[in-house]
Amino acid sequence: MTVQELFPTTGAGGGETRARVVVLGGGYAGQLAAQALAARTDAAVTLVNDGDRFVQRVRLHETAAGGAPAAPRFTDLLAGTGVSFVDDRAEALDPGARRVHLRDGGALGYDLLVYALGSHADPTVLPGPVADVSTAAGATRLRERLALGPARVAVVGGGLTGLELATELGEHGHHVTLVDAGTLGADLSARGARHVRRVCARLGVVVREHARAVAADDGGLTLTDGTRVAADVVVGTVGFAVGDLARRAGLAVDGDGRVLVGPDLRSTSHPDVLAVGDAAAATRADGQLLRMACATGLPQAQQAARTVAALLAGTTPEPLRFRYALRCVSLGRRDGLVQFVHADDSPREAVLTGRLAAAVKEAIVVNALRVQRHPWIPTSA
């Protein structure tokens, strides 16, 4: 499509207005990308977002463990850049007509749209009484049940969200059992996964591996083979979903819900649609599918910038580059691990663990938030 196709409001006439971009959600990649276009272009931006404050979300475990971490307001970091802010909820996508309708029954027009909804714990896939750490509120509930005193909380899944709470949970008293479906530390080296086990030892964690849930209820787990594992929690970190709002819209999809996009993340079916962060299907230069996280969001929302300004500059945007370089996993407040890895995310033997290991993590997640405020700080290796 050509510049003035993609964007109709913007030319070389008189009287014509700068390109509208609606940037769809306001996490780590949503928020990111507002900014970064804001910072590269002249486009007028609009953040739309359900809630006034920037959750970082990769920090909610802490938050279960009662922790209160910084949820700084949108409009505070979004001051002096340009971008303005809608709290409000997206409810359905026009992309004919270029409209997207508000819960408070407003609309937004827009030129170009990015899609950044992220993804939230898919409740089908455990079916009863499961808490998660996926949204704020969420967190937020299970610190107030966990606040009446130790609890027996089981944690189902062994990925790193499971992990994290677990050993954080664990080390704030609570007597923890962590269901694993597989191999605690499968896709780790043998050394990190070495290191996992030792700190969920120490830190009192049970460790059930090759053992599926079926259901849950106010007394624990059911596990496929009839055992019982006994609860006053059950907290869900297995299975994520995206939202249908982009399959309603007829946007091409693949069989997770996640929008189809090119290289340089435009919708394959809907040029106008970028999508960015969990609700993409972005991939590597060699075809592999990025996996939900905040160290690839980020990368992607500063490619969104890159491609609306080679767009709006009537160039050929881009493709995204990526690779893998490390993975940051806190096991309580005093200890972690970093897994190196290769290019293609497979696990190096090289780590780092223990407080060297808790204080990059640290670092990391410290430099996530930074960069809300700083898009121009390179966010990929």
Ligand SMILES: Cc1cc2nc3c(=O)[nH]c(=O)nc-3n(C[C@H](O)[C@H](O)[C@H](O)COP(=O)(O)OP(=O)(O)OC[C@H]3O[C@@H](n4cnc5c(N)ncnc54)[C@H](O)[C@@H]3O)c2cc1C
Contents of the next structure:
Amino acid sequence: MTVQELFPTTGAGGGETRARVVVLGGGYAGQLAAQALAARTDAAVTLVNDGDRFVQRVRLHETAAGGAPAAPRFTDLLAGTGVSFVDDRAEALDPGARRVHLRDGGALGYDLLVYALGSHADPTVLPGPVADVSTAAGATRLRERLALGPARVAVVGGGLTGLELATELGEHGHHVTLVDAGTLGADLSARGARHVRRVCARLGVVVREHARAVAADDGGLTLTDGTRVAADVVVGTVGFAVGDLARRAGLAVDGDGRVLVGPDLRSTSHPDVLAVGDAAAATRADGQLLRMACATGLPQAQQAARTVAALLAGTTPEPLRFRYALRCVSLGRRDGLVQFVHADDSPREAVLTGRLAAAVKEAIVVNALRVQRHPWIPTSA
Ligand SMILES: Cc1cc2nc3c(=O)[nH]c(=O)nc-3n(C[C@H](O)[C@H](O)[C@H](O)COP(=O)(O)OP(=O)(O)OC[C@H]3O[C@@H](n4cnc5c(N)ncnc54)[C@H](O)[C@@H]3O)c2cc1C
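Could you output the structure for the form predicted in complex with the ligand, given that the previous block was the form predicted alone?
Starting with the chain above, the whole complex follows.
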């Protein structure tokens, strides 16, 4: 089947005769998808992102603590690939007309769309003045606030992001309280959980477990039982939310607004739309929902390129094959935890800790940036 037969609008009016693929969102998943598409297909690929630099989101806790991770320009990352880059915000999607409407008033037509708009901190989880590290702007604001000197910081949420932030700030001399509604490290192995507690104690991070925060204010936090956690800054790391562009466009989404996709990552309601990364409700072959993570978004991006290549070749796309292998947590710059997991993400007893784990984590983060230029590097076990 020719591209014109597959996509009758392509080439209409004598313009672009190649299939037009628009990728929305230049995070880990979208940027890699654009690169991989350019490498695998001869489609005319356009990447749209609201900002001209690639954000290493997995390093934003380092940004908050005073670091300045590299943020390459998309035009540099994409140089020589043929991908067109548009620095703009996608405001609306018209799947009937296959058009994306941009903030500057323009619109982009597509034959296939890759939806990769990612996630952000959920502002509804905790009322009051709450800082966040889910975006570069949020992490930079927090860094500016903390640059004034050692501060009392309450980090709400003892998940991986909360742990990484709390220990990073503890290592930088801030007085951190980590507030968690459950048991710290409950989803780690016993050895993993013990290590995390040891590092928190060493870095002076006070852990408040089974403590649910109800509101933040200028003096700190109030917990459900009325007790107070005094803090100069409260940072929320509980619950990432996705934008509502897909829902507004009528795409099938789950209760959290993530685009429902099939095994080849095509939208279940709109097969000319693929979704990847945090904005996609993608599942493993056994139906398990993939968690929001760089570790899941990168293989999805490579799969999206394979799906598009198959569609353009008139063949049936293969399903995403994904198995979890490990979870890597930085605990400051000099310590970490590599938690080995089963294919379904449940923890094995095996862990790496200390400087070795910190080095493994750093290598993986470096690789997550490297693959953005070299999209054929394997990203999944
Ligand atoms: C501090 C921190 C540490 C983390 N550590 C890890 C880790 O160790 N391992 C791991 O696997 N995961 C980690 N994560 C999670 C990981 O960062 C995310 O899962 C990952 O970034 C998701 O990639 P994505 O491409 O789907 O979305 P994002 O990275 O969120 O990228 C989305 C992009 O879309 C752009 N965008 C959004 N809306 C629009 C719009 N309307 N128009 C145009 N552009 C738009 C955004 O600016 C952004 O560039 C961490 C997250 C944080 C915050």
